[in-house]
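Take a look at this single chain in structure tokens; it is the form predicted alone.
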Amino acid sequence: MIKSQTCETITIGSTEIMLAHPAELPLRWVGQKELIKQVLAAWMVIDEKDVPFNPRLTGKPGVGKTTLGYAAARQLNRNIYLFQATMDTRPEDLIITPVMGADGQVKYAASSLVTAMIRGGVCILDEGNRMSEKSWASLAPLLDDRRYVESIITGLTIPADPNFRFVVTINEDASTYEIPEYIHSRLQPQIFIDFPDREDELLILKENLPFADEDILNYMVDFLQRAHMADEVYSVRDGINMARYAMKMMHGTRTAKQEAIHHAILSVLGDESLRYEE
């Protein structure tokens, strides 16, 4: 059952703006606790003249960058807002967009990022290097000591609450833009998330699939560890998907365990992945 949510509004100057809802995700970071400490250290303010860093979480797709940012934000006990960047994200999408209200009148909606700024929450900008330079340029004053954004649509300058924190995830793959240097220098420090070791990888699979067969989980972890050694991009997310599909085949079609594992690997990752089977 979907519960209706009342849209919260705020007035800035004479302009009424609808705010976004915080994200409530079933994410829990498992293992590598040092990485959470690094994010929290970047967000610290140690003097009245100090400002928080805007860390960038870098790594291959599926290693848990978004989960890490979410887990660190939970430690601050503040509302968390997620903005998914895409190649067609526009500057106004990041700040304030006009929308047509039920009464036929134009209204203004704040992005999840601007809502986090206003409410003193945490914004996770996911897959930030999918955005163009034009979109990044609109965030330049937010990411330095000025800490504000300008809305061309409304003509407003919106300052960030002192409690606002920002983190961006960066995928190491070829389907992305190069982040301009003047933005790159504002996204500091870089925190690199590598593939987990076997123990942590097994804990992650168990956390996500508590109902799964132990043999299947161990097989998938060994499969992933062999792939990591060969510098493949297969991630723990792939392991979760393969294990889940194998379990569904065993229960739904009475497929034997080893056959289900083989078919799951082939279906999720393709022919090239079969070299890492035992």
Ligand SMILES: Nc1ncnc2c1ncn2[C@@H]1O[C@H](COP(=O)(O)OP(=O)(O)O)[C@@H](O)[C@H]1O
Given for the second form:
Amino acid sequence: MIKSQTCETITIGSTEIMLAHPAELPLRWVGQKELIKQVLAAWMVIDEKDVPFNPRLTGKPGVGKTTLGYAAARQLNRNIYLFQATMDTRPEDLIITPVMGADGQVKYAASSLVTAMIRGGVCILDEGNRMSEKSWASLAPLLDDRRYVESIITGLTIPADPNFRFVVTINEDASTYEIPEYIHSRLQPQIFIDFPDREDELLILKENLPFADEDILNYMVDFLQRAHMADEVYSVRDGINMARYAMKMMHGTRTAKQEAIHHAILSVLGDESLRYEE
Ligand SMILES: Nc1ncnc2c1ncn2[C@@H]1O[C@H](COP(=O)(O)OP(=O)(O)O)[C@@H](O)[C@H]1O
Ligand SMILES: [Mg+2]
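Could the form predicted in complex with the ligand be shown next, to go alongside the form predicted alone?
Below is the entire complex, every chain and molecule, led by the chain shown above.
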């Protein structure tokens, strides 16, 4: 449901800035608990002289990177802000952009990242590999001991609250920018998310499709495990989509179970994938 929200604003120097809204997603992480612990350990500060890390979650598309970042952030009980990086993300989009107010006056809007910095929340920069080197460069001082960003548009330097935490997800696919080395070195540690084992994969499907038929879930997990063995890119996300579609086919068109499964695999992944059928 979309609730009408009034924009919070803060004033820095003499500039009034509108803040972004935190994200509230119904995501829960199941299985591979050590991954959550690794993210939380990276964020810990263990001494006055210590600083938090900016972990980088890597893995193939659909293995659970965004879900992991979100679930770990929720353990901190702070507001969570999502920033979706794209090829069109400009440096100022990450920081502060001018917007036209209803009264025709120019106002300034903080990005979700800068809102997290100000509020002491967690920022998940999603699919950071889609963003250009130029945009990454604007985050360099934030990601080292300096912990601030500079807004060219407003002339402000904005320090991060000590509670601010940052995590980036990086898709391992070819269609994206190489992140420059000086940025890579600031996005540590790297936490790699591999395909889940059979038991965890079944738990994940059940968590996401609690209403689904057991046979369908078991079939999809076997299918996925065979594909993982062959290092195919099919992920648990594909499994969720296939199981969901098979359920809809059974309910909506009265297709028999086996036929619904076959049709769902074909529709979601194409005929190449049929070799992993039983
Ligand atoms: N460990 C997990 N626990 C719960 N759901 C998971 C888990 N791993 C993946 N998922 C589910 O799989 C789908 C893809 O996960 P997502 O985090 O979007 O992947 P990525 O960001 O790596 O592309 C989502 O529907 C997510 O809820
Ligand atoms: Mg993602």
